[in-house]
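What follows is a single chain, given as structure tokens, in the form predicted alone.
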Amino acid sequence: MPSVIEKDALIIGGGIAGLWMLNRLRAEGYDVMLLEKNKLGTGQTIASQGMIHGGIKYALNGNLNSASEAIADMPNHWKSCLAGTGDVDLTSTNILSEHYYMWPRNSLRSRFNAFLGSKALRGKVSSVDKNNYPDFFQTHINGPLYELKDIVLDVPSLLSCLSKNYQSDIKLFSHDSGWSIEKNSAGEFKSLLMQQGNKIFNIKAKQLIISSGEGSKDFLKAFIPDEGLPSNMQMQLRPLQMVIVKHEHRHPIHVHCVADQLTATPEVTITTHKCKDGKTAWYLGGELAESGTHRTQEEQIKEAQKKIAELFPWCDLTNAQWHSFFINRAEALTIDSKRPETASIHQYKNISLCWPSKLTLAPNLGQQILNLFHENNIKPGIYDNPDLSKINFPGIADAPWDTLP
């Protein structure tokens, strides 16, 4: 006979979104279980650059859209959590940089783009005096440099921080062992039947929360195989080809390099990370990563080498190791297939399909799921559940630069 487990909510997916929702719901007294099929953060979360930004990258053309407005106050929200005064305690998270910079390339158009962005987000961007330039830029650039009220976090330490308080509620869920979904007479989610080794568990929950990114389709198809997915439950994929440069340069940089074209995406977005082998990794995103999906890995690395040489001619990367990899961003489907501008929850009966849209908006998604529970009058229950200590904790995913050959 299966061991029956009863919960107020069952969360599928252990990225930042799922873990943030777990923290918010548990703090409100809800009994919640989170299942992850790999290590926590595997996929989109661990592939992110760890930037908590206030929307400047969406305002480089001078226009404030709902994306830039939605995340304008997110850095302050995260900072309060990092200080231990917010709705989730992140005090043990490693902060890689308290500041982020925006540097226009040496052309009038790129400077104009940066100027527009700084004006659109007045009060959140400030010009840096040359005497206060970061060491990496000292004596090397003459043009303007802007400081943003953004921060960069070490994602593995963020995952560890979000999971440590409720580690007993987070379980490894192996798809290979077999699973199925049961519905009640109203066609709502009733339970998830899963096998772990020689043990079978029947997990019942009032609400099923799916935040597993690209893997969400597996659960949705298992639940709605015949009638087809409603349009509000469908996803879109936007691929990236990220680049990693491992080297021994001693000065870290965290910067948006603004393109010459009038665009809402920085030409290159760079964050700096310490590797387990003692080396330093530059992690390259932005337009380079977006346009790189049409290149082979060899072509993408050559393009990155060319661009970095143009941007930083004073920086010797002769002995650097260059790598690239592809990653899909799974998002809520939009009418025009463009990037969703806000975090969103799409409801089907008692299933919530959750999309944070970007790392920065995870707190917004957490508040939305809490509001949903209150609006639906879902009350915390008291359950007599079996011992679950034999189901393993998934562990934390390694950063991309620590998994290279």
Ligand SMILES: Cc1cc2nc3c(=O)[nH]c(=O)nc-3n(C[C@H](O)[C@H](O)[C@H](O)COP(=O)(O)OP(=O)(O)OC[C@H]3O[C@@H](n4cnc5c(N)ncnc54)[C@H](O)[C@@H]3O)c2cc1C
Contents of the next structure:
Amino acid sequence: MPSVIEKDALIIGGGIAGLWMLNRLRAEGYDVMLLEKNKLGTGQTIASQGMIHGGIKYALNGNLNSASEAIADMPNHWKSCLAGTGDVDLTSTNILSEHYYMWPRNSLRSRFNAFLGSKALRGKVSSVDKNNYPDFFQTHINGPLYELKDIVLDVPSLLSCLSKNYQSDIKLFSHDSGWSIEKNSAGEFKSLLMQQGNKIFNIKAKQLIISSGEGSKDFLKAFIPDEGLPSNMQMQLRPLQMVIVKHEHRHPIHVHCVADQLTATPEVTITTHKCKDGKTAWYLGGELAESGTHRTQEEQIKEAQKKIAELFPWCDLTNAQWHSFFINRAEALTIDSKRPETASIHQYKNISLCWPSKLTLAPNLGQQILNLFHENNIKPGIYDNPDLSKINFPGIADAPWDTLP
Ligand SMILES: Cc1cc2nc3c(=O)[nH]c(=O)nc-3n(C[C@H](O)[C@H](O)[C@H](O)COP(=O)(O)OP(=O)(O)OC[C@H]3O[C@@H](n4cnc5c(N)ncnc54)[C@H](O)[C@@H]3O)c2cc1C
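What I would like now is the form predicted together with this ligand, since the data block earlier showed the form predicted alone; can you produce it?
Below, the chain from earlier opens the complete complex, with every other chain and molecule after it.
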């Protein structure tokens, strides 16, 4: 006989989306269970650069479009959570940098100065005085250098912060022993049957929330046939090849290096992380990562070495270790396959497919799921559930620079 578990909501997937929604729903008194197939954050969240940005890079082409408007308030939202006064408690998350910098090449200076006066950037970017340049740039660049209101977070500590208060609600969902979905006569989600060891659990929930990133498609396909899947539940993938440079330089850099033209994607986006072995890792994204999907790993590393030597000729990286890896961004399908501009929830009966689109927009997704519960009049229930301590907590994924050979 399966053990029956009753919940208000069952969340599938524990990246930033699933964990943020768990925190918001639990704080409102909902009884929620989150099932994670791997370790928490596996996939996009642990691979992200941890930048909480206010959309400046999307305003780079001079337009204040809906992408930049949607995320303009996000750094402040996150800052209040980090200070313990927001809707989710992030007080034990490590902040890697309180600022993010933007370094345009000299040829751009005049266009950039004009752009700085534009409505799109007012109050969000300030020019840094030479005496206040971060140590890494001191005396090495002529400028200009701009400071954005964006922050950079240490993602492993963010994941542990979001999971620590709800460990007993977060369970490993091993797919090895099989699972299936039961629907009611209206075709709505009724329960998930899963076997863990020699035990079978029947998890009933009023609402099924799918936040499994790239894994969402396979999960949905297992019980909603492709032809029955509404078009608003389709997914798109945007591939990247990221680069990691491990070295022993002390001074961190967190900077968008902006190329010869103002485009939405900086030529390289760099964040700096502490590795478990004491070394420092620069993590390189931006245009380098987007265009890198057509290169082999060897070619990508050569391209990155060339770019870094050109940008930072004063920096000796002779003994650095260079690595690259492929990863997809998984998002809701857009009409023109462009990056989606907002977090979104796509509803099919009582199933919600959730896309934050960016780490930055997780708070927005959290608010959307609460609104949906309120609109659908889903009230917190009281259940007498069996002891679930035998199902393990999945643990937290290791950062990419800590899993290198
Ligand atoms: C290289 C890279 C850098 C990025 N940098 C930034 C940045 O600096 N700032 C920013 O705002 N955004 C950034 N992003 C975007 C951001 O990381 C993603 O939008 C966000 O992390 C997506 O979170 P998610 O929870 O939807 O998905 P994911 O993080 O992919 O999480 C999905 C989870 O579901 C689990 N799962 C999958 N299938 C199943 C299943 N069948 N059952 C149970 N669990 C399952 C997975 O193991 C995983 O833990 C970056 C993305 C990439 C790829």
